[in-house]
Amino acid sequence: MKKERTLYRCTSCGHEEPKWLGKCPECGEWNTLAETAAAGSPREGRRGGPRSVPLASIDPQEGKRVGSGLTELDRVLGGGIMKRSAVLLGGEPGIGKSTLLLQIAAGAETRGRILYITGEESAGQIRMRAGRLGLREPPGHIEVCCTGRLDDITTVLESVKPVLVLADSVQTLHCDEAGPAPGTVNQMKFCSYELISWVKEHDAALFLAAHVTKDGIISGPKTIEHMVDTVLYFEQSGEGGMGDCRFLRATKNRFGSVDEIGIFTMGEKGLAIVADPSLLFLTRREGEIPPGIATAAVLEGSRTLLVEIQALTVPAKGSISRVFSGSIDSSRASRVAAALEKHLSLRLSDQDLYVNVAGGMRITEVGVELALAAAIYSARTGIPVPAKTAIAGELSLAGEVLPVRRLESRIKTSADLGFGRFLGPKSAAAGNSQDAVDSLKKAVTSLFGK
């Protein structure tokens, strides 16, 4: 008869250990580890294969999250680090992926051990970086493993039993079974699968850092993105990525929304959270606003941000006009320009159009379209948009201004930041606190008197 296997589960936080301990390494509570049957033991019914478990019998603590110590990261993850989850973090070299992982290790709200795995730096280099970030006395529960060899990493994992594993980077992991050289497709898939399997079996969580290609996508097979629970992209602001602002976005999240965005600034002490990003993307000017500038109230997840939309039109150098837009999708800019030309007889077909967002932030929300139209009209006619005017609205191809989500929140945020006028679609809930328009022609007349 197969010998029964047991493990000890904390009745307070659900953490599991292979042997009894007086104090739970996860929550710090004493005498809370209770013996229970391990998966695969005869008592778990594995003789006949896997068995189902009633949903009502599952402990809600199984879905408990752990704070990362960085509120912006917690926002993007959906409320914190989910146990038994794997997160893939992609970004360009030098953008701050390693810094972010080290700050997670230092700030994670757990009393269990944290293992930082690196195949790119030595232990001394990590210690120096920790001192540079102000972590002069890192918590004693942080362990460092400087190797990319999977067999050595597995041995350390079984010895340390960490509750959080940080691997930097997935391209440096290698195993003899998957081939002779690290960085290949097979190596990344095999090593990632082994680490993901380990954390899911041991009630831990995993962060995998990964480099990106010239096209801005994570280097390696898409299979890795399918294997993990969350995929995060770390982006830089500014032309050519020279800005100090960093954006953290989720393109996949099994435990939360992909609409949220985390905003950081990079400084001498590492990544700092931007407490109030509302004014981060507005340019402070004295005097009149130049033509081609409009302020848009857009949504990024649960937050309303005011961003400066910049437009420039110049005579086309060839027979075909072109649209240059990096922060806003160029097809969206082309549609807005076509609507202006059709419904307002504003000639743009012989103009090259340049569109930018101050601060380098990438905008995908439809509520930016009316502000973009105002900026393009202003740039083409040379008439500036009235000062302290915030704009939001979606444009249809028929020239209509369509309603947008959470209009009241946009109006309130604009008013709180000193914008005395708000131009947007009609809304019964918004009341009289805005200039309501239902067409592109009426919006231009309201702004420019034309």
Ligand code: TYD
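Take the two forms, find the largest set of C-alpha atoms that superpose within 1.5 Å, and that set is the rigid core. Values in this document were obtained by computation on a predicted structure and should not be read as measured data. Residue numbers count along the first chain shown, from 1. What changes on going to the form predicted together with the ligand:
After superposition on the rigid core, the Cα of Cys27 moves by 2 Å or more between these two forms.
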The other form holds:
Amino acid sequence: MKKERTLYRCTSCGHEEPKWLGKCPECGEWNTLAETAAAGSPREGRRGGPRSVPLASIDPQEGKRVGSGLTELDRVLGGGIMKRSAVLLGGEPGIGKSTLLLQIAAGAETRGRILYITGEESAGQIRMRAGRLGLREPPGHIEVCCTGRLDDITTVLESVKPVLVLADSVQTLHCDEAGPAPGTVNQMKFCSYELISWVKEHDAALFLAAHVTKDGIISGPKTIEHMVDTVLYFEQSGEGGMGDCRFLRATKNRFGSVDEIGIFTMGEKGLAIVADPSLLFLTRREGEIPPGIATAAVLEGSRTLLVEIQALTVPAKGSISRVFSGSIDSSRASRVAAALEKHLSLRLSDQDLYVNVAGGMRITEVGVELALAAAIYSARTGIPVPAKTAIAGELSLAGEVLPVRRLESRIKTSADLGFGRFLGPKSAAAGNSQDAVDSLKKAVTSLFGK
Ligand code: TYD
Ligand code: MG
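Next, give the form predicted together with the ligand, keeping in mind that what was shown is the form predicted on its own.
Then the entire complex follows, led off by the chain already shown.
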């Protein structure tokens, strides 16, 4: 027999609990939980089976978000931590997942209890790290539970009644019911499902850390992506001067967009937010810039960033030329190189091409193409791109420069950052304050006088 579902809603903050409690775990008020008709819950009728509810009677969960204390994370999540949501936080070991979870515990804008579950570290280690993060006197609402055993975790959840659960990591969760060997995909799926169900039922939110290995074999965490509402990946910039810069991207987000990125640096006191990332990916240079370098104005979510694109061509070592490009998709680099070869007779087919983005930022935005073409052209010919020039534009295979989204924002950011010249596609909105070109050929003439 299925038990009937009754909900108790706090009259002060709206928090919901499946059982009556004297004190609301969210806002800390006493005697505010009242039984509600729970229009939104599929409450089973006294007689008869499941029933539906009118859509109009359902309490929208809008606004049921809690700030994480980290504005970059809130933006990636779509405006804060959504109640009743489960977030998978993937990343390589050492990237900063545990640090981020602890910082969320420290900064989350809730007076409810927060439970940090870890099967990875001891309580002492967590306390030490908290001290390092500036929490020498941690507030009383943060609880720590050092186990990966699901049965124990469930018991603790029932007694603590947290509104925020931080589990580190899925790989350490295990349960006898899910088979003999811990650490298997089955264990991970079973235990994650249990935790996710618990938070959904108790109006709480869950972050699940997951280790992802370098070669991208994410067979483990990948298998639970469909169970969670949001999948975040934490990645580090490649080699180069910005080794401590970390990017947080959403690859799935039921409650927000997936193109926002969060930018952090890892420092002495944990993860810090980069206040003005627009200049982060530029190398400061005085005077003339060397050949092979172009500055692109690209979009990353709601932000416009200026990034330095670097290209290098060397005579091919093999009988076929190759493209080495990590930060920009190598098929994009090959396509741009082919367009240069065809429409400008720039010989590249006997060259190996290397492409890089300063700071190791991965750029997937199409507006980078014209700047990439300029960098490659400059590298091959040895003629530098004029100083203080920012570039944006998409290229067609026919050698046209196509309009890009939010051109005005790119022009404005470039000007704000001291780029006196902007080369981009023709656009009515952009006016005459730019070198407006409609073909690759005209772009090259404009930049290099050829
Ligand atoms: P950690 O959060 O343990 O990574 P993960 O859980 O993803 O494996 O972070 C690990 C790295 O971050 C570790 O090399 C130490 C470094 N770190 C700092 O540089 N500063 C700090 O304040 C903290 C807490 C960690
Ligand atoms: Mg960790």
